[in-house]
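Read the single chain below, which is given as C-alpha cells and is the form predicted on its own.
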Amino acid sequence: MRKGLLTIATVGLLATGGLAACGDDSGGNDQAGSGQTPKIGVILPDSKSSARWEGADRKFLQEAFEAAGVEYDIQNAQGDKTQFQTIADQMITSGVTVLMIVNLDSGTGKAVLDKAKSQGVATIDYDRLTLGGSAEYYVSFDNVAVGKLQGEGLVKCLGEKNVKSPAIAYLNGSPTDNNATLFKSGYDSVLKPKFDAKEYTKAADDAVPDWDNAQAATIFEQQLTKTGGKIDGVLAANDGLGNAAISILKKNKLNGRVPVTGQDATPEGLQNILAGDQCMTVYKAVKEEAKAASDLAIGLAKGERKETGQTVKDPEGGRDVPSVLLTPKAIYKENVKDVIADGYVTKDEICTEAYAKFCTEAGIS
C-alpha cells in the first residue's frame, strides 16, 4: 500500500456549515463566478463496494443542490477508469463550473482535476484526497481516527471474549486509495504495540484491489486456510469487506466467534452487528459531509471562496490543501439506534423479519 500519510494542520475549528466567505485571492479558476449559470459536476466512484455512494452521498448532495437551486449532474463511474474520465469529460464539454469528485485512483484523479482547471473549472475533492492534485478544497472525516476507531474496536471485541494471544488478519481496503493507507495508518497505531509486545501476533496482512467484496472473499479464505483457521480477530477496513470474511466465517461454522471490524454503518452491517456477527462499525455522517461539500461547491460556483479553518499535507504535491475533516463515531450493538436516530438509516431497513428480534434487544423500537 502506498506510505504517503497526510498532514493534518489544524488551523482553526470548523463547525459543519460555518465556513467562513472571504475574496478571491487564491488565483486558480476565473470561470465559476464569471456570469456563467452556475452548474455543479459530481463523479461518485462507484456502487459496488458501499452502499453509502448511492444511498447516501448522491441523496444528500442532490438535496442540499436543489435547496440552492443551483443546477447539477451527478453521475457515477461505476468503478470504471476510463468511464470516470469520460464523464469528466462530459461534464466539461456541458458547462459545469464546478467539478466534485471521488477518484478512483490519484493518477485518473490528477488528470481529470488538471483538465478542469485548464479549462477554468472550479475542483473539489469529495472524501478522498488526489495525491498530486490540484484541487481547491478537500472534505473528508479524519481517515487516520477512523482507523483509530477499528483498532480500538477489535481490542474492545476481543477483550470482551477473553481471547488470549489473539491471532489478527488484516483486510485492507484498495492500495490505490489514499483513504485505505490512511485507515491502515489508524488502526496499526492501536495493534503495532500489540504484535510488538507479542500480546497478539498477525496472521495475514492483505489488501483488496478496488474494495472489491468478492475478492475479499476469496483473499480471506486463503488468509484462513493458510493459518489452518487459526484467525481470532479480523480488522475488514469496511463493512463490505467485513461481510465477506464474515460469509468465510460462517461456511466455517466461526461466525460470532471471531470478532470483526467495518466502516460506513451499513444496513448489512448493522445488522451483522446486531446478530453477533461483526464486532463493530465506523459511522461517517456522510450528510454533514455532503453539506459542507456542497456548502463549498455552491460558493465556487457563485464566485465565492470560503475559509475552511484546516489545511491536509498533500504528500506528493507539497500542496496545504483546503480542508474540512469531520469527527467519526463507533458502533457497537448498543447503539446501532444512534445510526437510526440520525436519519443515515431507517429502522425498515434494519429491522427486517430476520432481524426483528436482535432489535428488540439492542433497544431499537
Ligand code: BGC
The other form holds:
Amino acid sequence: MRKGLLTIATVGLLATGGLAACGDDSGGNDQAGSGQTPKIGVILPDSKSSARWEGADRKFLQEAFEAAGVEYDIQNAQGDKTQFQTIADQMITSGVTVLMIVNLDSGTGKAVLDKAKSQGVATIDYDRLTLGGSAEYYVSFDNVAVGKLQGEGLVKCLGEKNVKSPAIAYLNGSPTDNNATLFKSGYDSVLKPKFDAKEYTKAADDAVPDWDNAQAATIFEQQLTKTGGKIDGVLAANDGLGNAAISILKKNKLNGRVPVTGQDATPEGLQNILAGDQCMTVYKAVKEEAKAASDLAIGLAKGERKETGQTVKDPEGGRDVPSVLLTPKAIYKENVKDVIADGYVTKDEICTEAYAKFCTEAGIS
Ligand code: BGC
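Moving on from the form predicted on its own, kindly provide the form predicted in complex with the named molecule as a structure.
What follows is the entire complex, opening with the chain shown before.
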C-alpha cells in the first residue's frame, strides 16, 4: 500500500488535486474484499470515434497494469451496446475484482455498473461519467477546460487570420456522452459572449451521434450548403470530427482558410495542424489518466479506498463521485513537438513523407 501511494505521488496527481490513501485501516471496500489477487477488466467504447482508445488508452493501461504486476483483460465494445453488456457479463463471470468502463451511453453504462456492484465487483468510470451510475471513482480530464481551450483556440486562429465578424459552425460530440456536454459548456463560455455581442455569429450547431466521423462529414456538408458556404470557423469537438470537416473543406477548396479545432492529439489531427488545415488540438496525457485509474483500481482490488481529494457532482444521481481530473493542454503548430517529446506519438508516425517538410518547418527534428 505504501508503495502504491508513492507510485501515485510520482505521476504528479498530488499536484492536480491530491490523492492519498485513507490509511491501511480504512476498512476497505466490502465489495472487492481485501486480499484478493487483483484482476482488472476494462471495456473501451469503440475504435472509430477517436484513434485514442486503441492507439493510446489500450497501450498505456496495459503498461500501467504490467508495471504493477496485476492481471488484466482489456476489451473493446466496438460501439455496440449489446456487446458492451456481454463483455461486462463475461468479465464478471471470469472473476474480475474491478471493472473499468468507458460507457457508450449512461443507460447501458449504469446497467453494467449496477450489475457489477450487485456481484461484488468494484467499478470505475474511465474518462466518461455515467450519469445516475454507481462507480466508486471517476477518472478523467477537466473536460470543461478542454472545451475552453477549444473555444480560445478558435478565437486565436480567427484573430491571426484577421477574420471580421466570423460565422461559426459547431460540430459537437455525441449527445449520449456527458463529456460532449462538458466540452460544449467550455467552448460556449468563450464563444457565447462573442455571439451575444454580435462580434461572431453562430451559423450552425449540430451534435454528431456516437461521434461518428462519417456522419460528421455529411452533417458538415449540410451546414456548408445551408449557409451558402459562409462558414469562417469550425468548432469540432475532436480530431475525428475536425478531419471530417476538413475533408469537406478540401472538396470546396476552403481548407487552410477556415480554422478547425480538435481534440486528442491523434496522428491525423497533428498532421492536419502541421499542414495548416487544422487550427489546434487538445492534448490529454492519457498515460497519466491510465496510471491514475490503474492505481485506484489496484487499491480497490486490495480493499483500499484511496482519497482523491476531489469530487464531481453527478447531475442525474445527485452523488458526489470521488474523482481524479487531469489538466489538458492546447496544441498548435509550434508545440506539436511537445506531444512527441511526451512519448504520446512518435516522430515517424507524424513525419511521413508527405509531412516531412511541415515537420522541419515546425522544428521537429
Ligand atoms: C473522449 C474524447 C474522445 C471522444 C470520442 C470522449 O468521451 O473524452 O477524448 O475523442 O469521447 O471517442
